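In the form predicted alone, a lone chain appears below as structure tokens.
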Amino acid sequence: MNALLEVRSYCKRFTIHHLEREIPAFENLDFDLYEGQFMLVTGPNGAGKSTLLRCLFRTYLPSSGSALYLSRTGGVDLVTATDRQILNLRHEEIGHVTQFLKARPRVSALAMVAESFLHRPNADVTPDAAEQDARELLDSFGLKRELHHAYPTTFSGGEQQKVNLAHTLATTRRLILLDEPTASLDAVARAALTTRLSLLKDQGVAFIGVFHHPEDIRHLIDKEIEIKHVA
């Protein structure tokens, strides 16, 4: 069985031009991830945990190494892939949950999440069914019904994160990157997130996550990678 993701000699260094020096984030990371596996990323603050996820999503361009992702259409190195390839993978196969919601103005929370259900690859769902699924998912995260038709840009950080998670986890991704998804969630929402992650994991979705409350998902973890400060 081939790995969904093979990472070898993975490095990221930031160039600080006015200091004329490079600052290493992480160096020489090696790991494999298979379908349905959950990998926890650990390490001290500032060691590069979130940077690793951003590199895999290609928000940042890695400095060296390779990250071979086995897409539905064949192997793709996430380091050297074209911008078009990365955009296609983000649309079809790779999701990224951050602590910050990227909401569109004047789009309600319900419409945002329903859109994810409606536009899933190979989905055969009506707008009414997508809206019902979205309502149930938002309910499970504890978002009050009176906020479903409100704009998430007006929400508190915790309420925005509930919409953020529902929006991403409604889609059918093969690999989901989770960057501190529970940092601003209450206990009810954290429990709902754990339930949703478990369901998706059973369906073969793979996860790489950085968690503020790793005890919540301890039973889901298959492997861990520790990132240390580079001297």
Second form
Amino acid sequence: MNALLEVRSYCKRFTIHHLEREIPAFENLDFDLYEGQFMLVTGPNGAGKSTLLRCLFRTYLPSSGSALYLSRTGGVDLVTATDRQILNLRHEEIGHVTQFLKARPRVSALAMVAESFLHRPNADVTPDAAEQDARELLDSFGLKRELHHAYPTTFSGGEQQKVNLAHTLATTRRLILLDEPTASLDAVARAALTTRLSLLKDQGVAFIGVFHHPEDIRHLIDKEIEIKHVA
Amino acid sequence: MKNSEPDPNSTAEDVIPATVIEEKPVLKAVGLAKRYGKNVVAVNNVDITAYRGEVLGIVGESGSGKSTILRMLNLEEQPDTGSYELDGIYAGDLFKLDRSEQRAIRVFHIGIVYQNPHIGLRMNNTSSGNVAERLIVAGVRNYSQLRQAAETSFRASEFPLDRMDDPPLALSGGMQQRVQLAKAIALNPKLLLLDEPTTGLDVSVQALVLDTLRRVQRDIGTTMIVVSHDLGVIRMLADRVMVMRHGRVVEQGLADQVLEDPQHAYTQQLVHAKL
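Alright, leaving the form predicted alone aside, put up the form predicted in complex with its partner chain.
Below: every chain and molecule of the assembly, starting with the one above.
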């Protein structure tokens, strides 16, 4: 079986022009990730754990190496793929859950999550069914019913994060990058997240995650990679 | 089988190469250049490619050439050199057409929203008349058809229908932009051009207009090019972005990548200067 993701000699350095210097983030990472696997990224603060996730999502541009991703249509190197290819993968296969919700003006929590259900690739869902699914998912994360129709822009950090998780995890992805998704969550929401992750994992979704307190998800972890400070 | 160690023998060759479907761009402009007088180089050898349903942002400081590019793409201005094709509209270089042919293409296939509504609208005519004008030029003559088409367009722009017979002069800045948008999308254009669409509007109105633009873009699936010096506008709307300076493209890429991990010294300066 081919790996879903095959990362070799992966490096990231930031060039800061006004300081005329390079800041290394991580160097020479090698790992393989298979369908349904959960990989935890460990290492001290500032070592480049989130940077690794952002590079794979191409929010940051990796400096060298390769990250061969086996998409539904064939192999793509995420380092050299065109912007159009990356946009398609983000739309259909690779998800990124950050600590912050990108709230949109005048879009309610429920509408935002329902949209994810509605816009799944090859989805055959009615708007009503999508809304029903969205309501159940938000309920499971413990978002109060009275907030479902409110705009998340004004929610607290934890409530926003519930919407964010529901929004991202509602879509069908094959690889999901999790950047400290539990940082601002209460116990109910953390439990719901664990349940959801475990369900998706059983369906073959692969995860790469950064967690400050990985206790909740310990049982899901298949492997770990440590990122050390580059000297 | 789950294998957690990297297999040193596995290489790219084991994997089926991606079936790269050569996607045909909707818009393809090559080698655009424009000079004013002897010394002013407004646009210097710029290539632009945009795909169906995508939003391309163009950022840069005043005088970087972004508005000149937009005027060329709207066929208002001829470049000194360069070619311009719109897929499915005309098989050939649009710059080679004569003025009346260019005008027809502009009317039927390109919509534009200017920063200054005075350029895009007749401020004393009714708003509905402004939108209908475009439809009339396109050959719609029946009054009720005109009225209906205008209404559809106003509704999509989230403009209050009970105000559609007011002249733009009597409307707020945000509403004037909605009239321009209604006019621009009246004929379902292939290409929608936006020149600083929210500059000069209140922050709260800005957010609403941006939100409308996103909806319209998603609903009609048009290709959109938005020029702005405001990185927030670009972040909210664009899929890909081009950064311009002194008439040249200094950097381009995915919008989030260019804004969060800018590579060029000028882009870094631009991003760090943001409030």
